[in-house]
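Consider the single chain below, provided in structure tokens and representing the form predicted alone.
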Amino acid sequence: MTETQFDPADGVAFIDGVYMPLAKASIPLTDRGFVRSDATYDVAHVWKGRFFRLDDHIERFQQSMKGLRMSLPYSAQEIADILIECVRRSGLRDAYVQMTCTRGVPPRGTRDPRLCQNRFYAFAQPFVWIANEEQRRDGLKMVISSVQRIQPEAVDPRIKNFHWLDLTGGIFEAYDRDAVVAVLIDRDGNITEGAGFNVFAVRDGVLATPDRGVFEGMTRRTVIELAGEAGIACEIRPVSADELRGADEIFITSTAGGIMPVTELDGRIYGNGRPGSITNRIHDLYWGRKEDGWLCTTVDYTETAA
């Protein structure tokens, strides 16, 4: 293969009205996305060629995007089409598809984030997983990180950012202790969130999730909507760390992988080591009603590139 090929299926970006192999994608070294972390993004997935939820994902990022004082020459449709079409030329069936808004270069002689010019890029990959097939199935290790979360007084995590530190910080801190994951608290010892994942506690068949001081995550979200469907109560409060600890049930649910089983947190084994009964239900009934094309939009293959 030579320096002109490429595989479409190892990724298609889209920068300045450009789409390209997302191999040869680069962005401004001075972008203040870059050098400032001032930037917001999300992550759509396709799954069996359709979208999950794009147009949530979309409407999400164009609300991040008000709250950080960015704008872009896009319309939501304009936006939806350019995704797609970095997934149509991809040919990726199962896809990871994600959407960033960064401040831009700052004009010569100034730091003034008001005269930047803000920039889009998109790019569709390989489906990322945050735990693999035996993990999904038989259930995650999980820990309780000693890290602190970043405040949402500080830094509001209703807007998707790259304050990964704290995040990142605990991914290793689970390695260190032999596990996949790890989920950080607050400063009055609640729970949050993890690296690109929300955390649910069952307990007598309730389900609990963290009201405070995370991302509202679509699968999250998703979650809460089928509960009530399913006539499962849902509870959006403060989740202590000794109530995860003394739950019946764990799960976590993320666009990287959707409702994935605990079954160990701290080194305590739940379930024997098997999902729970209230997390196999929500995870049929997620991936059920996407495979029935539940808020889905279907990428056409076949379309003629504009």
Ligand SMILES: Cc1ncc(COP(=O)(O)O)c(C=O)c1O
The other form holds:
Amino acid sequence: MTETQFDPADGVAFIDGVYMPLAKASIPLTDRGFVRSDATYDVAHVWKGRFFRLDDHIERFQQSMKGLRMSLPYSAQEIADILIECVRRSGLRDAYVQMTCTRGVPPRGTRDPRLCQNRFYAFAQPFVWIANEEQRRDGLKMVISSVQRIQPEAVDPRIKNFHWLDLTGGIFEAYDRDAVVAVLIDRDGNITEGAGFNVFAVRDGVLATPDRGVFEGMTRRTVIELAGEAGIACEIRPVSADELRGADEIFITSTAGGIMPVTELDGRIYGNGRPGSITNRIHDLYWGRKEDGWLCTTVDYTETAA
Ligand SMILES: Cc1ncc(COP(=O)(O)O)c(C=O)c1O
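Next up, can you give the form predicted in complex with this ligand of this protein, since the form predicted alone came first?
Now the full complex is given, and it begins with the chain already shown.
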């Protein structure tokens, strides 16, 4: 197969200093990132040719690496340049951009993580949505999963990780129960998060989102900031499953889709099956502010930008 058979718009990857078609990119089978989920990653997105919060994503990625005692020979600026270059080469105006650091391959005959050279992988691919257009417009069906979220004392969810067996169990349960997404609870019966998203409950005009046992999503952070600017109170504290059930409105947040209304929880319909007014307001603020270029980094797609 020749390089010309690959369409850059299907995705571009960066591995070991080389840019290549995403479909051709691979990692060694013995990389601990693959065989032991010993890896961290972050996902940023490009919308209409602009990265959103690129520096914040890279800072969070570097914090995650620090938490796992990993390091790379790239500065934050160099990582940014690589990600921008993946997008530039792909030509994608709307893209899902992942950076990954794996533990790497241990020297022959050992499994000592200290001896591994950490590896960096990055790619840009077409934008990925958690929910389709109709679901985003009309609201998602969600279930409270019977699968418990892995305890934060065991795996710190603030370090973005590939320990997704609980979250994936939730996805299957959602589909089995005629829903699209599942939120997992912790052992105290408080809600946590779902596969790739955070959760907000709205009651009497006040937002609430879990304070612990969750990945501190960039979209969650953005919602907290936007709510503050708009004068909407937002509480970051434990949210019980019962409180979520009793909410006026529910929405989820993710880089893979922004602000997405939930209009059905465990078969119960919310807001007559229509997204609520606070959810719509936050949704419009999120997309509107991005449209204005807020916290954006413009990608230069010209050849000379390389
Ligand atoms: C477990 C988990 N929670 C929440 C999120 C949402 O984070 P963000 O808004 O940064 O996409 C993600 C994103 O992938 C995630 O994997």
